[in-house]
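Presented as structure tokens, the chain that follows is alone, the form predicted on its own.
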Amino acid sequence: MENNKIQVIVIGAGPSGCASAITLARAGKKVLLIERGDNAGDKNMFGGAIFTQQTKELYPNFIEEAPIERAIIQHQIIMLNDNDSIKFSYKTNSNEIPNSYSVIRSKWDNWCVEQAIKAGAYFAPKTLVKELIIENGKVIGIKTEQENYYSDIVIIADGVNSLLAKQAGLRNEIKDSDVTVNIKEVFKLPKEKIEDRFLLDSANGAGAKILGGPLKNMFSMGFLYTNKETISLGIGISLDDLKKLKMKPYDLFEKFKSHPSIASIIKDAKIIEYSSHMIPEGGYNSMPKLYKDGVMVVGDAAMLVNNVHFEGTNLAMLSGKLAAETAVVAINKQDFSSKNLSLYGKKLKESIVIKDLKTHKNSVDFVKKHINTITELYPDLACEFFRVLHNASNEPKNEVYRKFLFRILKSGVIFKSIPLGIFAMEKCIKR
């Protein structure tokens, strides 16, 4: 680089950073991948899958290449009350690729960053960003601790919390109802034992969605996922939540831990890590503005997390490869106004990314208004009627049908269900 002065400047070296850098390099442009850790991936959380289709458009091989864990093909949802639980599961035994791999996030991300360099894109780790450089209404570059660097266009894919966003006058202050506190400790365990427990051979792996239980009354989902001889096990908290209960995330996260249907899948494991992190949850109705003049805003930093079907790695791979897009077409015009970058608000709406958060741009408030309906009466009725189901004593079986019906109806679970699903249908049809 010359006089500090490069082309394109990507702030942030996590999913949708690395997207950005590739797509720029691969095309033949200079950019600079600043992260803030010593390494990518040190101060990054999530669940712990990434998604076939959107990562094979940015790493064709990455299946035989990258760093990854197990294939994806078991899908759970766990219910539990108070002491017991009933677990939903769908296995896939086609031969077709997986739809999602785990991944540990320090290795994922830091192979994405050598695909980016071996492209030819530079990367300063180490490097805290301090705030844009602005003039008249444009941004021209950054501030580091160390020194001043000079761009083009700058994209910002500095997570949820960006307070080069803010500065940029793309987003406002983050509402607490918008986003959740993640916690998650990962527990070594041998692999014979993962695929004991879950039922798997050596290459294949489980995904698990937890309600209820002590996560029951509050807008708040335990996450699971298997690696190859690590257990990612995680819950997150609405921030709303958190504040209006008085509760602290990691108690939470014990009395969780805790539940008998819990404690034996980690039983006899070694916690080896431990990490905390905010996710964005408002969705469609949180989004900032994505761009203005010489700037961008991708990833979570633009809240492109898609809360109804836990995706957030593919939407930030893939709003940081249309941020880059539309910079080389920019760099190519060398127009960087935000009229010339509006390509990437129009290439965003035309993908899956805005379809699908606007699709369920109400689904937060909705679920939140019938929490206790989907996290405690689903839940304790699911548990009831498998325990009636199975269970012999000395009363007459019309007798316990009658006693568990009566229930039902005296819950009103009948009528909550129907709004529920016509709901569900509607958002599904929707365009």
Given for the second form:
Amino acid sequence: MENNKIQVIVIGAGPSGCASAITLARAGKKVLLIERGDNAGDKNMFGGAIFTQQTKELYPNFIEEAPIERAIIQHQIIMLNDNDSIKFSYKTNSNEIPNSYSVIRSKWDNWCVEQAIKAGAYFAPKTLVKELIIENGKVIGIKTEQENYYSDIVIIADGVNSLLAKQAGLRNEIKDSDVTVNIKEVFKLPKEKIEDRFLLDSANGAGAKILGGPLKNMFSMGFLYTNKETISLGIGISLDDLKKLKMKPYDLFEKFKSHPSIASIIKDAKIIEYSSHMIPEGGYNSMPKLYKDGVMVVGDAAMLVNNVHFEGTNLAMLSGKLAAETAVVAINKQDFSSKNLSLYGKKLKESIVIKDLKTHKNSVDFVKKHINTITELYPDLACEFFRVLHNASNEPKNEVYRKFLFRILKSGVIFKSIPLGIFAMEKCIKR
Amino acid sequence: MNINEKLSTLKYNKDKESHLTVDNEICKQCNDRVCTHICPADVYEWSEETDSLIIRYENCLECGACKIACDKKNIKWRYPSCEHGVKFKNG
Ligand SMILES: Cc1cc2nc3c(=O)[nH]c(=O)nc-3n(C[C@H](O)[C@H](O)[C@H](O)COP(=O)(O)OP(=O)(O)OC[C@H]3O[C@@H](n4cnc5c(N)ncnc54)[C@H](O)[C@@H]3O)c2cc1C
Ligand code: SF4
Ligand code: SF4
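Switch from the form predicted on its own to the form predicted together with the partner chain and print that structure.
Every component of the complex follows; first up is the chain already shown.
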């Protein structure tokens, strides 16, 4: 690197930054990928599972070569009420390639960086970018704790907190309603026990979303993923609800874990790690400006998460790739102006990233408005339904049915479900 | 399991100085001291004795929630210097 000058600097070696770096390196451009952790992944935590489609586009052999944990072939939704639970479980037994795989970030992120290095990218770990160097409104480089580096383009891929997108003037302060605080614990269990508990065969895994019970009446959800020899279990709660809760997030998590249906999943399992991380949940309306002279912002730093489908890493990879493709065009033209980088905005708009965020533009607000119906009424009635169905008491059945029907009518669930139905229909037809 | 036991599962390398700083005069005027109950690592505690905010920055998980939660925008928040702070093995 001459005089610390390179064509592109990518800040952050998560899914989005790695996607940018490998795409640029493959196109023969000189790129420096910078990460503050001692190793990539050291500072990161997610659910989680990566998605096959977008991952394969970047790393065609990842299924054979990458450190993946389990193929997620079973998807569950678990609804809790105060004591009981109801579970929807979908399992695919087809021979198609599974559409997601659980991974551990410290291993996964590292592997992605290795691929970028093999493709020709330079990698600088243990390097914290303190600020951008901006000259006449154009981003021309970065300051680290050690030295300054200069580049034609900087790609900001520094995750949800993105202090740098803010410094660049691309985004404002984040609102507390636009993020969830997530905590996770990883439980060690023998492989066979995991497979028995989820009725899996080896190599295959399960993922679950959990709502209601201890998490009722707040924008909060539990999540679970099986890894090779561990189970990742966590909860997320929107920061504005957490502020109102007046309960520490880890106490809420303890309450959640003590629900009988959750306790049985992690019975006898030893906690090996506790962690926390935020998710940007503000969606389309919270997106920052995506580019300006000499700079583009990708992944979580640009708030690109589809919180209805729990998609983050795939949108991070896709946006990282599209920004890199734009950088290649800019380098070939030697034009790094905002006008020329607007190609990145155009590419994002034409991709699922913006299309899906737009579809779900008002979804979080909608769910928040109907949170009691979704997280309390539905789980209660669903549990009640099964109790009625299976309770062989001495009461005549028509009497039992009548009571349940009365309960349904009294709860107003039919009336309360109309907006949800209309909302779902809208998502199908609106373009 | 209490928070100290949870945090004891983690690997930390304590930074020389705090990456989290506040103006204590503003904290004195703060009503609900939201930082003391939203933090997943229990970093903040109000001390009646010294009339000041105790910041156990060495326990921080670097999530960023406190910076957004403080309505007075009183938390000067940055990442710990490189090679410091928390390290997740199973994220
Ligand atoms: C609890 C939880 C569960 C999730 N579950 C899923 C899931 O199952 N599937 C899914 O697809 N997505 C999931 N997500 C979302 C997903 O993790 C993110 O969308 C994704 O990691 C974003 O990638 P990124 O590269 O943009 O940012 P990040 O992964 O956050 O990477 C940013 C990187 O930048 C580095 N960095 C930051 N600042 C600096 C700096 N100043 N200098 C140098 N380096 C810096 C960080 O150390 C980090 O490595 C989940 C998230 C959470 C929190
Ligand atoms: S919420 Fe902000 S102002 Fe209030 S005590 Fe905490 S840091 Fe100080
Ligand atoms: S960044 Fe997160 S863990 Fe650290 S002090 Fe703030 S809220 Fe607590």
